[in-house]
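In structure tokens, the next block holds one chain alone, the form predicted on its own.
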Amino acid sequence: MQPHIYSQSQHNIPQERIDSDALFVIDRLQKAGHTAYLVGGGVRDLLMGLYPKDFDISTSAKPEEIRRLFSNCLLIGRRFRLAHIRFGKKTFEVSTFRAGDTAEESLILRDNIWGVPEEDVLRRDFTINGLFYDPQSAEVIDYVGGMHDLQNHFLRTIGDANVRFKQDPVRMIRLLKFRARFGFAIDESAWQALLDNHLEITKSSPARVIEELLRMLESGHALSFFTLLEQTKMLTILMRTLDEECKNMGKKELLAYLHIVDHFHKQHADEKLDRTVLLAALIFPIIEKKLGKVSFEDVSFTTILKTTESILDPLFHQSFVQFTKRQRFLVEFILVMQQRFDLTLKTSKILPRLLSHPEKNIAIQMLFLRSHSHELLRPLYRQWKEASRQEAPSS
């Protein structure tokens, strides 16, 4: 199978987005005689003139020879044997070059299959992120159509999408987050194979799918991937109360937080929500509406506990993906605080041993996201946004 390549002049990827210690490392892996190149999603987001979040590299070097080759090197994982190679609190991930039968439609559930460029692009999801890129020569090498498809806006699977789905249900997620994220046109045939192998995704891993759901609610891109889930009846696998509150609701209610989380990842970049905020945001809207009310200072405490735990009870015990006890307690914890600040609207007191409390910031961060909905509480988060700061230095 030959490659398209792309000369500099044809791509136009400005090499000083590339992370330093990402080229170190290709380098390296070169000047000892192997292949060695920029893969995946960095690829992707160079070419669109973006930042990479991660500089991926795959290699003809087997584990062990990348791990004799660099001392910050530890290797991981025993079915997907990987190595990273760390520089400070960055870690970049090499992968051997992979072979194997890209026909076969059973889970994989081992890929130690050692092969050449031609073969591992073939084990890839989509054409866009199955490109290469050589910084030594500068040249991007296409195998599969991906610049193609970068340039016409359009997700297509590598192969048959109903055996790659089979193969690896999260890619079903991962056209999703695509479709979210860049608003690409999906390719027909990976359309249907989404829709008529959408159950095949409780095969999968719930620590990935979790993952996945938690990095898109900090993407900028939540509202359109969480409507998608939806649309594609994924969510009804996925967080079943969430769907069925869709039905009752209405999307655009039930989801109305997530335009406001959108905004602040899109303004705030280097700055996340915590991702115990980001699911008390998607159940928050259902509190609302059992309680009929934007503030709770006339709503007992007993019975904002009660309504919570009547929602978080089903979404943590009865979805495929399975939260921690600590993620459930904070959620809670979150949820239930919103009660103690809109006591504040009664009272005009701000209670000081909530402001002790340790985990008050993230429950502040809530109140930011009501804030924005509803006008009227916009005074209160300033008053407890800045009482907060006034406790910080002696706490």
Contents of the next structure:
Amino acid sequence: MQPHIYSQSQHNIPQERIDSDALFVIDRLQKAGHTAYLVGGGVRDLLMGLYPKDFDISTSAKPEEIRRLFSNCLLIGRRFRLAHIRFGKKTFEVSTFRAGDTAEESLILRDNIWGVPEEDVLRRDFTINGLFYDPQSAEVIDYVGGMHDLQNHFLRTIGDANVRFKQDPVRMIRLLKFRARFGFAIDESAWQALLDNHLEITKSSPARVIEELLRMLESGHALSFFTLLEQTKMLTILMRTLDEECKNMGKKELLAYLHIVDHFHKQHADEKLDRTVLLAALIFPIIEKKLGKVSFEDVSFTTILKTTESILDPLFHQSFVQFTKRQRFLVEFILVMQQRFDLTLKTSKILPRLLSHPEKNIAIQMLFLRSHSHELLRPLYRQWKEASRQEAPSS
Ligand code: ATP
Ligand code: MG
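Now show me the form predicted together with adenosine-5'-triphosphate (ATP), since the one above was the form predicted on its own.
The complete assembly is shown below, putting the previous chain first.
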């Protein structure tokens, strides 16, 4: 198949937004006689006028050939062999063009089958993620109609959505991620395929799903993403307790803290709330509802502990999404600490013991979120924040 080629005058990729080390890698591969392009999310983001967070490279060079060209290169993965090329803190992922068996209805088993550029894009998930960019000729190379879909704000799978979601169910989560992040319309057949196949998600690796969920909590689009999870019945599979509470107390109330979390991440592009705080923020409205209060100075420690455990136990044990023991411990710590903070409302005292706790900052982050939800907690947050600042060892 002939690709559609878009020359520089037909696209708006500003070359200066491309990382100079990524350009160096592509240039060296091309000078050694290989084909090499930018691919995937990086190209998509450049075309959308965004700053890509990573620049992935696809090439005809085999992993061993890549390694010979770069001293700062490490080959990783057995099933899916990739080259990582490091420049200081940055790492570029360089993968060899692969052929996938797109007609196969089972989970992908064969990964290291080298292919040509066209085959490489046919195994990718959505048309907007299937574009190549050749910095040398400044051309976008499009085998899948991704440019048209990007211009029309449209999410479409590459190939039959039913087959593609069965092959790798994480693609369904990714579809919702791009919908939440970009607000693009979803192709009717992809939407239907997602509704039909949502149970398939349990066949995928929980670790991959958790990573996508946590990344979305950090993305600035957590509210719309979790709303989509609920709407598509994914939430009931992934985190059943949360779904039940959505039904009990209403979606808007349950997800209220995500609005604040999103606002924070949109305002602070380079700063993320701790992942345990994000999990705590998902649960906090349930605690408020169960206790019938927004501040807990009159609630006993035993009550807050029991309430917290009654929510965390099913959430951490019955969900497809499994969190670590340490995550569970920290979420519980963050939640019960709120009662300790609130005692200050009654006593006007700051307990110095709490300030020396090594994990106090994550608990204070939760108090920060609460203070944005309830005006009356603002002075309390400021008090604790200031006290913790004074406590911090001077550097
Ligand atoms: P983000 O901006 O969140 O990183 P991304 O599209 O770049 O989004 P990555 O996980 O970095 O996502 O993946 C890079 C590229 O690899 C994608 O753009 C897509 O082409 C391909 N890809 C990722 N996950 C899948 C998948 N599950 N199935 C097929 N192709 C995938
Ligand atoms: Mg990416």
